[in-house]
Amino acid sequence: MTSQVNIIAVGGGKGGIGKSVVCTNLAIGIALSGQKVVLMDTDFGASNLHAMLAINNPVHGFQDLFNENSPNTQSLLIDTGISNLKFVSGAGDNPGSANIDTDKVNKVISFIKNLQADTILLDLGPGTNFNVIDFFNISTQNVVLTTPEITSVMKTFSFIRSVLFRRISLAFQGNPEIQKLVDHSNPGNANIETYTTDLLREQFKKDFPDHLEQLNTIVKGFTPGLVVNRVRSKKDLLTGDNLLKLVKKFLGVKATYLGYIIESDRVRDSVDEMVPFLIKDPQSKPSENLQQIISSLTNADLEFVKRDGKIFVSKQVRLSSGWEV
């Protein structure tokens, strides 16, 4: 039997904190580790991915797939020049290319969970809006995505917060009392007092106490892995530890510190090359942070050595606690 697809999902609150560096690099490094990996370019509208790989103007995107004439979905995956990397590209800035319904996200889903490979990196756009969250919820690791910043932060939290009452939302659909307290993209007809899941408990121990084990487990299945960008201090590393607190104090999620990368000049010069800084430099400072990013997705050691115009990986698998002498 075919094991399922591994899909990472990353994505943040808000836009400009470097999502699409950071998959990127996240996709080649765990291309290089061994596994085939497809990135993907979900961010409908202002897809610029294709910019990091040094792919100018890509033939075939998601668009293809709403067309009638639309070529073999094989022929979406470009290559990248990098051993196991494919790459799915956006819709580009067609004008309304970012405005897909209901019908055509599922199209793309459907599309991606049937993809050959290992693993499958998605980088989604910016926001809480019902096309980013359903992505995100299709992924089997979240990857959540803050710099430093206070606005950055208070995004980050309020985009948490959406996935886990979408999650809630979707679970619950037949129920519209239920939905009145959890679905908030409509605050005329919503109950926005339920704003933390400890209210929402509340209100479900008095008016649904069938359905309160199962609200229960879809809070405690959610765990998603938090990365802190563009650290420059100290001081800013704090921030994935007082976020974690922040989610595990009013949503009661439990979300995992998966690392940090630090500001660097090497990363915003890697950008303007359209050289991917973890092939630029991959024993640089913020090449070693996203390695044990990576470690932490896998469940293994990596190690990156640039000799001669080649990248050498080592790796080491990680064994559960069981297996220890």
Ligand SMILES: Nc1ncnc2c1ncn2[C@@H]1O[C@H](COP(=O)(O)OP(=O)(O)OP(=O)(O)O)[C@@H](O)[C@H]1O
The other form holds:
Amino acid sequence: MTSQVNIIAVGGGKGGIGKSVVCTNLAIGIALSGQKVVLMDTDFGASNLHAMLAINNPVHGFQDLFNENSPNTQSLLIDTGISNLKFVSGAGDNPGSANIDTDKVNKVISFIKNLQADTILLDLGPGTNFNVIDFFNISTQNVVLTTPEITSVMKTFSFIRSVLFRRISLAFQGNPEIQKLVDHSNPGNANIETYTTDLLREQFKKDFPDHLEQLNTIVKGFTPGLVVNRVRSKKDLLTGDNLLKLVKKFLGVKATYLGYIIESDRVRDSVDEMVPFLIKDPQSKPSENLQQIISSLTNADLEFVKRDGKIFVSKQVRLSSGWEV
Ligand SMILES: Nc1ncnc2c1ncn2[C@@H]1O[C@H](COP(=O)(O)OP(=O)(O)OP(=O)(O)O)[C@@H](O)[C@H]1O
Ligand SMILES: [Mg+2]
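For comparison with the form predicted on its own, would you give the structure of this protein in the form predicted in complex with this ligand?
Then the entire complex follows, led off by the chain already shown.
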């Protein structure tokens, strides 16, 4: 038996909102704090995460898992040059690799769950197809990202709803009538008020009253953490509160606010230069923002300082109430 590894997935429907850049720097920060971390690119077919770590054309990746002669799974773990941090590439030669089937998804999921690590970070692709959602749903800490733009907020709302409805649908696999009801009520990007958890609850009350409690338990058990990226003003910060209110009101989901990252040339330049912004300058504003988010995720206050080319990490573990002196 392996002990349960912490899996953090970073998702949020829209493309280009900063999922990969945030996921990479989160992985680095958690690794620097002393945990053994594996960062995974699950954006099959369009994987580019290796570039953010200045790794050129990885030889091994998830595609190896699908080869006839079973690979040495250790060879998938690529060195990053950052202590405690390994990387698994989603790259492959197969042009159709974006559409991997359920069998393959299950192979990857079983590989992830059996890894020897403290924390695994999954960088997800854009969109809300089942491949993306199913990877998101194996995580133990769900992080959803949005930017302040309304198009991104709406896509992240839809992403959260798709995740929730997929959980409900899978939980009622033995009951095709419920599955049909849930699957058909998932309207993608349509009007947020069209299908709400309350509406679903009403239908359950009418047609499946014995399962209402299970439905409520699933909704209650989904508590994603929200990060707002590319914040430029105080007004932008309200995006987070608004999205939290929206998902509570229409989905009954209690999301928490993990923090935000400002819009900064340092982030953009770090991608161009292939040097993660946390490494380049751990005391820059976006790095400080990131430290807040890691602190919320790990329940420890972290501070990174760079001196003479070395990064020093200080860590204060938060005591729960009752233990404070
Ligand atoms: N806080 C920020 N400040 C400035 N630029 C940013 C910030 N966050 C992201 N960017 C820019 O946005 C670009 C896209 O980011 P990234 O590749 O992480 O998005 P993504 O959500 O992973 O996209 P995809 O859905 O295609 O995988 C980055 O290359 C960077 O230039
Ligand atoms: Mg990406």
